[in-house]
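Next comes just one chain, in structure tokens: the form predicted on its own.
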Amino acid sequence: MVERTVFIHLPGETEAVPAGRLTMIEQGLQVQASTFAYGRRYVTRTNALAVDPIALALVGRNDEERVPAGGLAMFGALRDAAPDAWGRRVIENRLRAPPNGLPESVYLDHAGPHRAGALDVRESPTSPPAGGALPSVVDLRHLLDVAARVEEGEPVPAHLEVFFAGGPSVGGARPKAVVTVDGGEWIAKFPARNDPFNVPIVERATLELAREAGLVVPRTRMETLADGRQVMLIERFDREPLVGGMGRRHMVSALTLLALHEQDSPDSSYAAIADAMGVHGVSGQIASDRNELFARMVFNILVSNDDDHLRNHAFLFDAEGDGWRLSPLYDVVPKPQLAQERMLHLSIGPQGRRARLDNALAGAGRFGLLPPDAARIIDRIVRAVRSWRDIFEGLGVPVRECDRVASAFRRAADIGMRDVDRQL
């Protein structure tokens, strides 16, 4: 049995305040079962937030142990906490331990100050929080050579640790760091091995196309260094900064507003995620978020993103508002590919998960949306990515790169907007 301490970060403060007792019984490396209880300090803040939105409401009485919902073994909210795989390989690079080989407490204990969201893991209420000052953009070429050597398995050198010590960041197996921009905090995301294509630059300049189709999206640049290897940065947006410090937004993925086990996401759909905006959004905001999701879904299947699995969907906790967000996008690129048939991740409409138009309209109730409304959001997401390769090589993607990834943007006539048309 391991007992931990979770620590939050509240809205408007710079410090983390503890929140209540995590216990985990560990069978080998997989954790087995855990509880959760709250202090009695932190339910009488007037600023207490729940530290998951499904298993741990503050109702009732909130002294009692609580276990996670939907028979799960950890707490989503804390899931989301822990390390990414690339985070796990680097926590294992620099404890010399196998691949996924060591205890779950472990990855918790080593994910470091700078993990997504707002809470923080800790042996008791009084340890301090862990050490590690973050990396600029000056330093992106060791941060990359650190890079190299973590995939290639390779110990990493006591001189290059310090560009590590801020511990993994948030998001998928590729490799990353977390860096400061101009005092605020930024993901960089590198190129790792054997990519079919210039992957940094190709998100970019994806993420920067969603914005052109009106979709939400962080602030994003690219990098290139002496030697020619390029690397994308991304605004954090579960970070803010304040008087004093830099705020940390609570924040959740859609696995866990779902309840869910990584395992069930394939079986999971876009409607499902607007039902618990339904229950767990802000009010007067639900629709323009499900708007917002829908509209995502269409960029997906028009790029041949099928990486949209339920952790690439988070909310952001709206302190004003008393609930959740939808977050702004990321982890979007593209899938070059010779199949006409596509599929996403996750179930689009009545056809499930087959990536087509018209499959998106006939689904569109489920957010809240009528055909005209929804073909109009179809139509104006199809204009955009129509011009997507003038605007990938105003962003100064190569015609080599462009040619790499065309086989995965779609022509909308092939994938069912006729029947969208007729919604016009």
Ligand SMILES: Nc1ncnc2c1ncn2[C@@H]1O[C@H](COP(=O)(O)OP(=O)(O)O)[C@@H](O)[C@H]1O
The other form holds:
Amino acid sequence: MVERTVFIHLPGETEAVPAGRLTMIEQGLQVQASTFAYGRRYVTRTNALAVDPIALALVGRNDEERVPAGGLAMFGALRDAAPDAWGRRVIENRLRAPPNGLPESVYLDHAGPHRAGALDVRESPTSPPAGGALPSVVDLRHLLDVAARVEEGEPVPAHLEVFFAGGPSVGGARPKAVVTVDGGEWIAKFPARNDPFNVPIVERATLELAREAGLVVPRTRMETLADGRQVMLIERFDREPLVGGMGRRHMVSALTLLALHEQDSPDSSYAAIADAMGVHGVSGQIASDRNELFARMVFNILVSNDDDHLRNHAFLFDAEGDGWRLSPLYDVVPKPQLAQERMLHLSIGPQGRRARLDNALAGAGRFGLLPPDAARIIDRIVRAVRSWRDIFEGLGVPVRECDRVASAFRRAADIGMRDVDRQL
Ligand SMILES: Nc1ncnc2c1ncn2[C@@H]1O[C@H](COP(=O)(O)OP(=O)(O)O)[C@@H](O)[C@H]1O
Ligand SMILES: [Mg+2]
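Having seen the form predicted on its own, please provide the structure of the form predicted together with the named molecule.
Below is the entire complex, every chain and molecule, led by the chain shown above.
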């Protein structure tokens, strides 16, 4: 049995406070079960937040041991605070362990202070935060060298160890690092070994295309190294510079808000996320968040982004509104392919995961949208995505790279725009 203290950064505060005690029962490398109990002092704080929105709501008696929802072994919010694929490779490299060769609690311990969201996991209530200053964007070349070593499973040499100090940072599978830019925190996403096209520049252009289409997108920029390698930077929305330090915003994935297991993600749907927003959202903002989610789904259809799983949708806690708001957009990459019949990861409408606009339109009721309103959103996104080449070229994506991803972009007429036009 492993016992740890969960810390949380409360809104507007630069230091984390202990929130409670996490107990994990591990068998081999896996967590079999876990419990959590809030600290007595924590629950008396007027600004205390629920550590997990589903299983650890702050209502009624808060001094009891609780277990995760939905038969999960781990609390979703803590699973979100653990690294996934890339962060694990970084920790294994540092600890000289084989891939997925460490107990879950070790990954949780070593995720460091720059992990996603507001939670931290430490040995005891008096443990200080882990050190590890973040590298600056000017160190990108060294960070890419570190990432290449991690990808190859080779030890990081001593002179590069310092770039390791900040910890593995955020989740996801692609090589990345957190860097500071003018006092703010940004995620740098690197090229990977087997990329079929220049993913960083295409991802960045796609996010900017989404902004053109009216979606909520963090600031992005490209960095080109002397040797021509390109890195995409995206500003972190779970950090906020405060006087005297950095604030961390409480964030959970849609996987956590739905209390699902990773492997249930392909059986889930955008509509299920829209439903959860109705329960956990901020009153007065639910309709606009659902519109935004609907628009993102349509965008994913039009650019064939089928990596739209439940960890690629996130929610930020809004203390004023006492609820969870849809985070800005991230991780949207077009997937070139030949097939006319395409699927997204999540279900869209009555035709399931079929990536068609008529499917989105027919499912719009679950987002609280009347058909003409849904049609107007679809039309808006279709018009913006139609000019993708102009936008991409304007952002410096070479024609060669545009050609490589062109088959990802759908012609609206081929995927059911007729039904949409009828509503306009
Ligand atoms: N701009 C951002 N601000 C805060 N967190 C982010 C941001 N972009 C991504 N993340 C977090 O980092 C994780 C990994 O990023 P993502 O872009 O999904 O990488 P990958 O392509 O490797 O999946 C996401 O699941 C999300 O939790
Ligand atoms: Mg991702």
